[in-house]
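Form predicted on its own, single chain, as structure tokens, below.
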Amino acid sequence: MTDLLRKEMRLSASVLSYLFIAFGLMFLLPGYPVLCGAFFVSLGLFQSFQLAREANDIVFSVLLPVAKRDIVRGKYAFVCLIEGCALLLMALAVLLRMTVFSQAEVYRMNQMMNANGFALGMAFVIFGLFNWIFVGGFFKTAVKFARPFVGFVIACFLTIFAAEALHHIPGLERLNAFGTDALGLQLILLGAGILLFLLMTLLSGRRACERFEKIDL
């Protein structure tokens, strides 16, 4: 598995997948839907799948002395690695906004979603959707990826819209807490987001392995 991950990082990956990790720092932007950072990170990963398809990476991988399931796991491992790096930047931005910048007027006057535990949890959900809809959908054929990516884009922006709208609903203002306000709720929502990410990724990976083994390349 380590060798397959190294192959993904050195041979299959687009440089954009690495560069777009920096979009995790969009969580520092005021007056902007911060969850779009998660979409741009996913867009960078999409570029790697596109590059790999044009280079017949899947066919090359199948010719290696490895199980077909391990090829799928290698792809998922690479995707999760990139997502994990972006999430670290997002978490750093959240910590800064919850501590150092918690009283900054530019954030306090912001009508958009605040970067807090709930926002970070929703970023986990968006990455989980990418793994479930796009990566899992790609391995239906191991060739076609336009339809699953369009499906992910729709699900992603519906999620962003819902997350941005929720704190404007009376009674849900605590979702947009600043600093350490409602910290217990923020941690619960973050934990729920992580759990959803893990469930979507693991279930998607298992199904993708089963589908890929049935494909005759």
Contents of the next structure:
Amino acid sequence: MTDLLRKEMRLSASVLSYLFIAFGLMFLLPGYPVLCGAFFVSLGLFQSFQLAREANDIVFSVLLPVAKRDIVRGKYAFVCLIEGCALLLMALAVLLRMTVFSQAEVYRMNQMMNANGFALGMAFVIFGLFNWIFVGGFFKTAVKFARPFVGFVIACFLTIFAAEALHHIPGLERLNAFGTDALGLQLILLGAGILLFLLMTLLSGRRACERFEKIDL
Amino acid sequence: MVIAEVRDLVKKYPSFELKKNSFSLESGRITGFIGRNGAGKTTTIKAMLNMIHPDGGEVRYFGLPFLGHEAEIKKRIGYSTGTVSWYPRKKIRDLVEIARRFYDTWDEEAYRSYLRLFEIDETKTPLELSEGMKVKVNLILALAHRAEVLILDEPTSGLDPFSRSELLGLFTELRDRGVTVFFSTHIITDIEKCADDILYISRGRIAAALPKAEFVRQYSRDGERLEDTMLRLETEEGGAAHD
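Now that you have shown the form predicted on its own, what about the form predicted together with the partner chain?
After this comes the whole thing, all chains and molecules, with the earlier chain placed first.
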């Protein structure tokens, strides 16, 4: 798997996938829908899939001495690596906003959702949706990715819209907690986001392996 | 000794079908896989490499089914499906650097000697190479890990006569070292020059699988060259040759 991941990083990846990790720092922006950062990271990953398809990457991979299902696992490993790096930046921003900047006026006066545990959990959900809808959808054919990507974009912005809207609903204000307020709830929501990410990634990965086995290249 | 075996291979497309084909490759022999364009050579080879999903049948190497032992078998075989058509803007050196890590048996010395033999500049990208040179790069990747079997789809296509002759000489040399070579071609003189066995496919059906001398004895008329025999067989309705 290490060799396949190295192949993904050195041959298949677009440089934009690496550069767009920095959009994880959008979690520091006040007055901005911070979850758009997760969308931009996904956009960087989409560039890698586009580049890889034009470079006949799948055929090269199939000719390597690996099982076909390992090619799918290699792609998922690369995607999760990039997502993991972005999530680290996002987690760092959340920690800063929960501690050092917890009283900062610029964040307190923010009409958009606060970058807290709930927001981080929702970023996990968006990456889970990317893995499920886009990566899983790509491996239906290993060639076509327009429809899976449009599907992901719609799901992603609906999720962002819902996450931004929820704390405006009476009774759900605690979703927008600042600092260590409602810490238990924030951690539970973060955990739920991680769980959803894992479920969507693992289930779509397993299905993608089965589908890819039957694809004619 | 049988080193690769294809049993009852079926693949159905809307306008073409591989018809329950069976054949085997003997150790240390060169088998030429011949048939006209669209006869099913590439489909058969892709099925042998799990690049397409057959509708029936089984492929075995070294007595093991390919499915379930894909990675370990692929390490012991070398294969090439046409030209290098991947990563057009990456240097050959970078492609090889990645590929070599997958093989425990990568032979750097052999790799360097094939580079010299084929006069490949590894600092070039596939985009900068001619079609013939791309074929050679693909062959080097197949040859440089001490494969026990070589499966090559039209390796001589696009090569100039000198390179083709060198390559066919190389096949003979490899065969003498015990390597099994299986290559498809529609150039009959390639078969005449170096093949020990002939596998002839016509309209998706293996029409003959015989040692070359036996093939000539069974199908060639007096004074007829192999090329004329193949042309005659192919033009006869449905391909006249049968096992």
